[in-house]
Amino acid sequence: MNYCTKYSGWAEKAYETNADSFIKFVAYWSCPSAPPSPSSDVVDYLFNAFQCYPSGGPVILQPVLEWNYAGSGRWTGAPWWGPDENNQYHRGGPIEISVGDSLEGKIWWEPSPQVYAIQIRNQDTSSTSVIYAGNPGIMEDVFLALEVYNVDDDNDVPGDTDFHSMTFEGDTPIWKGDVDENAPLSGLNVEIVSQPDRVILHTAN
């Protein structure tokens, strides 16, 4: 196929919606390999999220892995949430990531002093990035994705990611699949391997 325009957002997703009251999310996976050949401009996230949905819109707490994150050219992690009142999305400190790293993403509610937290873990350096999110609103979805930017084809995403050993409080999702048909890749499928712990996000790679 010849796609004119390259394709940026959600290219897979497993999902569960308008759910009662998620209060902790804990998953873990491994960093995929790098992609294969991308341009420079390629950015890709894999995470999973919490959302909310505020009076002035949704509101997304994830601990993200990211390539090529501002140019890097290489693996980082780092908690996201956003946008805030001002419309703004907030980083935390970002870590360093290698191929093969055991990675912890992990969103939970902290009665006192009242926020969300949001923490990524490289398992194997102990290296650990969390920010806060106050108190957005319930949290109704829960997600595990692969977000990605100016792609062209399959050598601009990393290999399959395997989200296994996840953990709920207050609400467990009944996983569901979704593959954009828009994203100009193949091999993109959600394996959902067993409820509600463990789905592979499968690529071309």
Given for the second form:
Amino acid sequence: MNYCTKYSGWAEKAYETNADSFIKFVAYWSCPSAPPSPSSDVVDYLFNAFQCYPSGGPVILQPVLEWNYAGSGRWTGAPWWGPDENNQYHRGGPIEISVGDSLEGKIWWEPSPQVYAIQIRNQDTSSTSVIYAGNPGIMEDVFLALEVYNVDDDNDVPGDTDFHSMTFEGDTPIWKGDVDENAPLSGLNVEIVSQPDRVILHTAN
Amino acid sequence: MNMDKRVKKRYLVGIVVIIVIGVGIMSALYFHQKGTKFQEKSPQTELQEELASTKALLTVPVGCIHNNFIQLKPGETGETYYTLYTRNGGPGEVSYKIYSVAGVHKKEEMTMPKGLNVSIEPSKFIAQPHKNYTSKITVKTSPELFPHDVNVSAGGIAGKEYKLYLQVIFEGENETIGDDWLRVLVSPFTVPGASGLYLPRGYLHNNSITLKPGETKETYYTLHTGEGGPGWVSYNIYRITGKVNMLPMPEEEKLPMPEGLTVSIAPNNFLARTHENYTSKITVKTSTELPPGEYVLCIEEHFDGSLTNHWLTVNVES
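Coords for the form predicted together with its partner chain, given the form predicted on its own:
Next comes the full complex, and the chain you just saw is listed first.
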């Protein structure tokens, strides 16, 4: 039940939550068009992600394309992970991203020094940001998602995002789609074009 | 000679001690393994337990928090709600207690962090059978809860999460399933991912079923609600071409169910609460007239506004 007039949440996603363990996930996508006419407090995130389940609770690792993070009014990219053992969330240094830039989101296990690395790379400018998450647990779940904050109509969300050429090590997902019908948005559609390498998250834009 | 006897005696005692210890260790290992084996549950037992648990969840008093995740800026106040569905329970006094814990699913009380204040109103009332009671939870934060300056251009620590546990006591009702957890993320800016850490998720126990015309077979679907709920769960099963995988499924991909193939799911259309598993039985019934072949079914799940689907392939052998 939503008591707020504006919607925040994972508006649409593709997921695999019935696998064993993943050790590497690479996804490519182009930065979509910016929201056509967003309110100043709107924030949109697009990411691929791993999730694990240590005893303290789930932990997410994600290279994130951010729109309007901290009120920037533009696209940026940063690797994120959390919560850590102290319940804190971490963000790597951001990189600049423009509409149409080719992005690579990569999460992988580094055998030495035994840590998970999360990286986002702008292939057009070669800027890269990487962050290390230690070893929070076995990566059981994978996601692709459009997460939004404070949206109230289609003007607040970006264009379609085509996650393609995705590769995995460890397990291989069989993507399933999920759309949040609580979101005040039209045109949300998760299209699994081909398993497991291509998924499009559609919006009305 | 005496010396030799003493040495022999010590030698024998030593051997006996070693044998006794060895037998002890082996016995311990044997009984431990046996015990472990006895504790292991067969898939059938687990399934029966899941079905029994689902049945209980649909009949006993239940309750849960509406939004289990709140993101606040340091110094902000947020609200969410808790609803208790008494069903056959009551009349009786209901009381709520809410306190800080180390994590979701943890119940041990910890000191409330300085700068975090939480209350629920009403926290005590008399509840009658077949009624719903909603209380408001207010979470107040102070700036000291997140003392970091988030460095937007360099990165670093971007937010901190606190976990709260809500305990429900419904006097005279032993089977109330109402305890729940609330996550409060304090950050100057939004944090991606955090809101979806406990999203609902479901799985089919089998992705395909093979049977002969005239046979009936069953499989199961389990929904883990996570932080979804309270909300209604409904399932819709239809046949699809299996060629296009889109959600929502385009109308042109839907096919009429062939004559002689009946598929049902139960329970269907029920109220679900947070952090529980609900297992429904899917029955696939065929008649002798059903032509052999592969039939792809789409099991569409609606829960708390979220739409997802799973595919079940029915192979009918000649």
